[in-house]
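Single chain ahead, by itself, as structure tokens, in the form predicted alone.
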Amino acid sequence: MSRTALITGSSSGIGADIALKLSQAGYKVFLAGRNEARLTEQAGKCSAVGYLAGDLNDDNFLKELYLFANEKLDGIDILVNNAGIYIWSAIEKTDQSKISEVFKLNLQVPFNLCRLVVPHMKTKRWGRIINIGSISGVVGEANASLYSASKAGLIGLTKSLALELAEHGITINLVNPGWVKTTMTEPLFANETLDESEQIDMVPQRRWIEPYEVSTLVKYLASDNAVGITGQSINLCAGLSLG
């Protein structure tokens, strides 16, 4: 029986690679993201059963996404909470409106999607929830306290739900990538908000994490072989978390 997966933030970068990897492994995938043109292109690449473009911070869109994806997939077996937003700003310069925006997309949306998909998983007595966090949520990042705090919240959510759902055959894990060059991070280097060479110098392996590394790990965590792994916060960061 073919299992099904909903991947948020899957129009580009890490999410797009996850969608492709899961599709190649035989899963039916449904994509969600903001950019409809990129979603259309990506859906073709990974033979997605469907996709929906919109803003996950819009409660109405979130409900529409769940209902549409659930209908197309006939129940969601695997949820990958990948969508997120990164804010680089000194705390005193951080706009008040960004607080609710970042916490909602990075933490509240994953919580609500988990809440929606768990009943089906409990019925099947099988499910996989994989959250995409950040190494910044593990070790902290200067001038990214809002982002770091929201991603740290995913650690608590993952551990708590793992305990709550273990007896139902559902696992939930968190992958914390280090620096990955994507459409979310590239502008920071392009406009010299961050110095690329300085960032690389802080990484023990002196390299960026590649999207395929994240998607390969996600594919494993979604498999039956990973049944004993739950509640874990896995750092995929080329040694960055070691200090």
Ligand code: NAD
Contents of the next structure:
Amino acid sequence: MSRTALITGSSSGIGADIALKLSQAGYKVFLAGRNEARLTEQAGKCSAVGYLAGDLNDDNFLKELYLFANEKLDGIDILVNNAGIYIWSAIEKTDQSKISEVFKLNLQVPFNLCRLVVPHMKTKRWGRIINIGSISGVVGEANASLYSASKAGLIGLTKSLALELAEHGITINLVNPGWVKTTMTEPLFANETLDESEQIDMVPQRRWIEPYEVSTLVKYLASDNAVGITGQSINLCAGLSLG
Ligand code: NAD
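Could you please show the structure of the form predicted together with ligand NAD, as a counterpart to the form predicted alone just displayed?
Below is the whole assembly, all chains and molecules, this chain first.
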């Protein structure tokens, strides 16, 4: 029987690649994102058992997504918390409304989805939760304190749940990518908020991380072979952080 996976933020970028990689590896996948047209197209490429578009910061949508994915997949064995937003803003210019928006999507939504999927995983005595953090949450990032703080929160969530769920056959890990070219980052360089060559010069390997590098690691963490890896915060960042 093939294992099942819910991947949030899988209409584009890193999440789309994770969904494709898992489906090619034989997992049954369920996709979620905001852009319905892109999500429909990606779900087709992944032969997904289902997909649902909506705003994860809307509590009703989150519940609907969980119930629909759980029904279609007949239980969620693997949860990939990938959906996220990035805000580049000096602290004094950051609108107060952004605080709850960023913390909700990047930290509370992963917490909530973990809360919902864990009972099934406990019953099965098998589960994999993979959170997508950011190297920004590990080393900090000027003008991205809100984003960095929300991603740093995932480190505590991952470690605590790893301890809590270890005896139930459930592992939980965090992957922290460095710069990846996606719809999240391209506008920052296109509108010269950030200078691309300056940023890449700071990366020891002088390059972007490719989505396939993240999806390949996620596929491994989702496998039976990765059973001994839990509570880890894994930096996939071309040398940006060595800690
Ligand atoms: P992306 O913009 O291509 O993808 C983000 C995904 O999240 C999309 O599918 C989008 O629909 C979904 N999403 C955003 N807001 C949502 C909401 N309110 N409700 C539901 N879904 C929502 O960006 P990406 O670079 O592929 O980002 C994926 C993850 O990787 C994010 O968690 C991001 O923080 C993390 N990350 C990205 C980079 C990078 O350089 N691109 C680096 C480190 C970490």
